[in-house]
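Encoded as C-alpha cells, the following chain is the form predicted alone, with no partner shown.
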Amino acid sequence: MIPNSSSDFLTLHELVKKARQKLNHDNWDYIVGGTETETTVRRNRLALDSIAFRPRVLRDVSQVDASTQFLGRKLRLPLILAPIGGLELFAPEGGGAAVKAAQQFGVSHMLSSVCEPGLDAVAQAAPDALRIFQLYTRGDADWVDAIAGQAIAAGYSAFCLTVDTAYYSRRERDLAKRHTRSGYMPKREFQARLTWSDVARLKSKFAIPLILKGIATAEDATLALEHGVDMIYVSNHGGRQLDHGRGTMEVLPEIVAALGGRVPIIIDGGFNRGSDIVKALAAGASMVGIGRMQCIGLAAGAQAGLVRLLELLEQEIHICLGLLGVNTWAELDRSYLHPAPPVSTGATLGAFPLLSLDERSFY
C-alpha cells in the first residue's frame, strides 16, 4: 500500500505547482499546450466557466454518495483516467502508474495505444482495475482486428477508437522550439482512411463494447448510434487537434438531446475541478475523462500523486453535491445549471487562480 500523501498536498493547485517544478519546459508544454492558436483549449475552459449553479437548500444532504456504476462495476467517482500518449514522460512507470492509481482509488483507466509500457504490461500491473483500451489506427483491418483481440484477451472491458486524428495537428509550442516528439508519426495514413465501415466491421466481429472518442456533433453521435456504437466520447482532443473548435461542454447539450439517453456519454476537455465534473453530469454526461490533471498528478508524485489528486477531486465533488442540495447523481439534472458570463480568461489552468506560476506557463 502506497502511503497517503495528504500531508503533502492539501489543494489541487499545490499538485500543479509541484508538477511544474519537476518538469522540463518541453514536457510542461505538452501538458498545457494545444494546436496552433490554442483557441480550442481556451474554449474548453470557457465553456465550463460559462455555467453557474442553481443550488437548492434545506434538504437532508448528510448522505452524499458520488459513486457510480459503469460497465458493470461500481466506481468511487464517475471518472476515467483519459488516454494519454507518453505518460512515461511524467512518471517512470507511465501507464502502469496510472492504472495502479485507478485500481487503488477506484476509478476507470483508459490506456492509449501510444503509451508505455503497452497493452499487456498495463493489464498485468493492475488486473483488478476497470481497464479500457484506446487505439490509434496504424495498420489495415487485419492489424486493427488483431489489436482488438489482444485487448479482449488481456481483460479490457471496452475498446475505444479515436476518430478525430485523421491528421496530426501543428503543435506550435513544439515547432517553435524545433522540438520533435517521438512515436507519433509512423503510418498515420491509416488513421486518415478510417471510415464508418471500419466501425461497422468492429461491431460485427467483436462483442466487446465499442466507444468512439472524438465526437463533436449531434450528426456524428447519431451516426455512431446507427452503427451500434455502445458509448459516445465527446472530445476535441483537449484542444490538441482542430483549432477553433467548440468547447466540449458547449457541444454536450446537442449530443445529449440527439441520443436521448440511449447510450452513455463520456466527455473530456478542460475538466480540472470537482465542480467541473458535477457540471458535466448535471448536463447529461455519464462519465468524465481527466487528461491534463492526470499528467499533473503523475508528475507531482507518480502513483501516490495521482491518487492524492483523485482524493482532492472527490472532496470537491462531495462538497459541491451537498451544497447543491443533492445526495446522489440521480438527483442531479440541468435544473441545477444556469448560463453565466465567465470570470476567467480561459487559460489552460485558469481553474487555479491561487497558482503562483509565471503567467506564461498558463498559455
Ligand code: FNR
Contents of the next structure:
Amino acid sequence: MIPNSSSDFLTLHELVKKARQKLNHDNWDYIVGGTETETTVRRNRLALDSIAFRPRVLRDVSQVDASTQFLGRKLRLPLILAPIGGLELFAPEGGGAAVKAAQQFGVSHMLSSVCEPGLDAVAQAAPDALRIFQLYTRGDADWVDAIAGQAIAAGYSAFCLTVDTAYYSRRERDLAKRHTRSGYMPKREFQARLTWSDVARLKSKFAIPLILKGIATAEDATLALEHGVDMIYVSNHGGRQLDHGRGTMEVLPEIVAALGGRVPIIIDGGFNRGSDIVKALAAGASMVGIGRMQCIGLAAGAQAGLVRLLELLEQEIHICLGLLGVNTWAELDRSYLHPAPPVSTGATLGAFPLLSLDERSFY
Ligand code: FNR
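Cool, the form predicted alone is there; where's the form predicted together with the named molecule?
Full complex below, order starting with the chain above.
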C-alpha cells in the first residue's frame, strides 16, 4: 500500500479547483498563461495526448516500485519540483514550503533564483532535501561565479542555468491586465549575452554538476555534452518563452537519440498526470519537472497541499505501471508507447475533464 496523508483531496482536479478559488485572477493567469498565442503551451499537452500505451498483461505486477536514483540519492518518484519564480505569491513560505514538501515526500527540488526566501533560507528550511539551484543571469561573469559559489556552500547538489530566456516573452494575459511582477525586470540584458563560453567557464571553475534548462534540439544537446554539461533539461519553459515551439514530448526522441544514454535527461512541459510521467520515462527521460501543478498544490494547501498532489501523482503512476505490466522503470521502454490522434484541445489544464471550462483555462 502507498502511504498517504489524511486529506480531503481525492483527485488532482479537486486541488486545481481549490487553487482556483484561492488565487486572484492575476496570479491564476500568471500561473496558467503562456506566450502570445499560447501555441507552445497547447503543443506540450497535445504531444502527450498524441501518445497511447501498449500494455502487456498476465505478468506478476504485485511489486510496483516507482522510486529512482538521482544525483546519488534515492527518490520516491522520478520528479523534480521545477524552478518557479515568485512561489511566495501562492503560499506564504514560498520556496520554503515547496522544498519542505520535497523533503517530506521524497522528490527533488529546484529553486529559482527569483523565488523568495532565497537560496540560504531555502537550504535551511529543508537541509535533507535533494536541492538544485537554478539561475537567471542578472550580472557579469564574476556575479554568476559568486552565486555558484554560494549555492555550493549552501549544500545544493547541482547548478542549473536556464538558457531559453534570452528575452522575456510577451505574456499577454499579464500585459492585458497591466500585471507585472516587481523585481523581475532589471539587468535582464545579461541573460541575452549568455553564450557557450559561459558554460565552459562554469564547468572549468566548479565541480558541481551543471544542468542546462531549456534545450529543445538535438544540436544544442550535443553541444552541451561537448561543453561537459552533466544533464540536459528538455523544456520550452511551459510554453512561456518562445511561441510556436514544439511540445517537449515531440522534442524528446531526437535528444534521446543524440545523447545515447550518456547523460540523464530531465523533461518538463504539461506533465499534469501520473500517466504523463510514465510516458516520459518510457520515451527515455530520467526525471520529469512539475511546474504549474506545483503552484497549484501550494496554492491549494501550502506544503500539505503539495505533498497531497505528489501522493495523488504517485497513485496514478503506480496504477499506470501495474496496468502496463511492469514493476519498475527499468522494465519500461518505447515499446510501451504508440502514436495516436490526440483527444484534447491542448488547454493548459485539459488533463482534468471534470473541471469547468474556465478552470481549465479555455478562454
Ligand atoms: C516558471 N518557469 C521557470 N523556469 C525557470 O527556469 N525559472 C523560473 O524562475 C521559472 N518561473 C516560472 C514561474 C511560473 C509561474 C511557471 C508556471 C513556470 C518554468 C518552469 O520551470 C517549467 O519549465 C514549466 O513550468 C514546465 O511546464 P508546466 O509543468 O508548468 O506545464
